[in-house]
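Next up: just one chain, as structure tokens, the form predicted alone.
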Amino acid sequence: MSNQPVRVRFAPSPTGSMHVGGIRTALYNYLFAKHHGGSMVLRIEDTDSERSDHKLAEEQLDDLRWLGIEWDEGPHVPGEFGPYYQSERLNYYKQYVDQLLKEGHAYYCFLTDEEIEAQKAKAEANGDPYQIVSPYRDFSYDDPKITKRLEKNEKATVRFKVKDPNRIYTFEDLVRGEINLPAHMVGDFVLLRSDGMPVYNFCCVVDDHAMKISHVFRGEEHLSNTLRQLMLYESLGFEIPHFGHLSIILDEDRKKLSKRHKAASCSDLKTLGYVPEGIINYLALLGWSHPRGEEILSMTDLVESFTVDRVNASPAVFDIQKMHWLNGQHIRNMTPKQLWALLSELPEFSKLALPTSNGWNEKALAVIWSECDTLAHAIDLLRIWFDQSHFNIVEPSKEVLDWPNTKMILEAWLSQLNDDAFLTADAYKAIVENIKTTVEGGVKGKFLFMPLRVAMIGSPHGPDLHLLAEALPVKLLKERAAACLKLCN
């Protein structure tokens, strides 16, 4: 690490949901940056008018801010070099495209889209490479025949010229090593378009120059646009940055990861149930790997062994059965009072019909507890275990309830059921002590168990029955007996 201040930079386009991978984009920036006590930008990229929607900006802001990814400056923190809205910055970028029109770099072109169009044609006709072929790239910004065609407004882009096509751009990426882009891998590239709005590499280049960006990590598609990028950052004559270009995320099918897949945004993952602390975890592994080989991290972990030579360039595939695990392991290291409050917000918490006893629902948490890997998995489960309208008799119980003794130890099991509210874990090993030894030729194992949960929750396998027992109101457990006695033989 140099001397300079490390300052990173995440910079979305408001044009949809926030996808996993712009999650992980700025998560390894906000981590980078907090490893090395530096500072994290937020800057919206919203220059494509026609896609860019200041609401669903918000949204991501809201995502960043949910997950746990505090910026340093951006939107609603200021710092002074601000605005970080790029559709603000317009007076910017018009500095500099007459830097480069004066010197040189760059020109006006009057090239209408049906001429690039019939170009594009001719050249795979030919079977050629397309590259444009601007008849106005040899004239002088302030050429009369230029000036004259802009006076009567006339539509023209601003392309950048690229001087020297047999270059090779070099640089060293801090996750794939050296990189070397020939430039002759693109032609004279648009700065403006035609409606006076600039384009995206322009941009990039012009903001971190001027709010000090020392490093940019940036998914590995963005590769082709960092040749376009070196070539302004030497025109202006600005300090490059350092750059690292993360691995694309592979589904299961280990094609790139689509934004149609179910957990592909940071909508589809709170909507699915799993928490911040979960998904940030998840995200960090998808591609990293912690020095000691440690999985389950929390964000201050995250920060303290975050380090860039630890990052991996080669593909990494979305295990979805890998983040659930995770995301339970989180569950379960919070409190039930934590855990209780984050089920208590969810929409669908609002239509159970649970029992509303002091101290009941930390009872509810022990039997689910070890069962749940996301917040919905856990609505589920108090749905189908405690919601007397949801209670349903599972087609593996028939076998059970069709067991010689099952029918007389649902007898005793409701025979014994006292008016409390609830059992006690006394009352509760008392009845089944007594079972074993009553029902004719004695019973033990899954063929005591088995009947006594289908008896309790409509299916013979579950959490710990003595958990359910004291969980669920002795009012449900008769009418749950009672139901099940109907079904015996």
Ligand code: GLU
The other form holds:
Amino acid sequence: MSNQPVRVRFAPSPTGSMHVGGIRTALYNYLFAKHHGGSMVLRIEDTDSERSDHKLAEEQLDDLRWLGIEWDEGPHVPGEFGPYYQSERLNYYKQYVDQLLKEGHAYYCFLTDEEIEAQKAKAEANGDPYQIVSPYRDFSYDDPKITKRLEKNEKATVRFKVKDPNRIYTFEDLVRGEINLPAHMVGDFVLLRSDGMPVYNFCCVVDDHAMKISHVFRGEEHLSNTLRQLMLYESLGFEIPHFGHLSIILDEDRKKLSKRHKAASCSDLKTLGYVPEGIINYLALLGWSHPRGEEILSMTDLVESFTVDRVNASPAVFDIQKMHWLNGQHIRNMTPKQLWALLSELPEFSKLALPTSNGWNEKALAVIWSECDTLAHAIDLLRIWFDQSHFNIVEPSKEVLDWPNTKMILEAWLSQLNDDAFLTADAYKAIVENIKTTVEGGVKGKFLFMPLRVAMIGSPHGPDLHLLAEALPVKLLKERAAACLKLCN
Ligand code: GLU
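Now show me the form predicted in complex with glutamic acid, since the one above was the form predicted alone.
First the chain shown before, then all remaining chains and molecules of the complex.
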């Protein structure tokens, strides 16, 4: 690393919700900055006024904060280089357009959309790749032929002039090694739209320079933009930052992860019950690996161990099973209090009819703790196991209820349940010991425990019986045992 201070930026366009790819880009920028003691800038790229929405920008910021990706400068965090919404920086761009026009790197172009469409159609008919050919490219900005038309308020864009199509632009990508981009990949591109609004490639270069950005990490789909930006850096005489292009993310079918995927956006992940710690851990591993192969990592661990040489250039496959598993690990890393606080904030939680007695939630947590991988799953389990209106005797229980001793076991169980609000551990143990000996011929193992579990939760499989027996109010235990008994032969 050079002595230049590390300054990275995450620069979302507020045209949609925050997606997995965007979160990973933000995260890698954040981890890189924090690992090197640098700063992260957050900049909103909203000069496409038709597609940008302030509300979406604020939602994206909320998502980042929820995930624990905090920025050092940006919206709501004043810094030396603000404002951080590009739409509030329009006067910063103007001087550089003028500079490019004056120095012959850009020109006014009066081509209309129809003329451009006609050029495209012609190229297509001839089977040629399309590239814009502007009859205005060789006119200076102050040529009277141009100034007269401007004075008449004719609509013009300002285009960058790609001077040498045969030139190859080369740079050392921090993720992918040497990259060579031939200039002819791009035609003369727009800097200012005809309504005077500057476009992404131009604003991005002006701002990365103005904000003293040292490293730019973004998705590989931006490589052709990087070519345009390299041309701009050179023409404006700006120092070029280091670039690192992150691989694309593929879905389970090895197709580009679509925005329609059920877990594509931050709000999807939240709704599915993933916790920030799980999401961050999983996305960090989606294209990067820990030097000792460790998998369960907190943000602090990640900051400590993240280096760009371990970022993988090949496509990353989004594996929701793995995220699920990692999320479960982070849920189990929380204290019961933390988990309960998260669950009780969820809108579904308030719809549950749960036991209300003091200390009950600790007993319930002991039951769901080892079983749930997401908060949504925890809510489901609370609903199925503790909300009597959702008690349901599921299919595999029917066979258990038909076993020869089941009826006797459940009768014994029901008759020994006391009138206390809850069973104590000792009371439960005593009942079970009693059943073992009183049922004719003796009963043990699964032939004892499966019937009891069915009588508690309507399923032969699930958490430890003694945890359930202590967490379910005796009133529910009685109702459920009676309902099961009715189905026994
Ligand atoms: N606003 C661009 C985007 O959201 C940013 C690309 C970049 O990081 O330069 O894709």
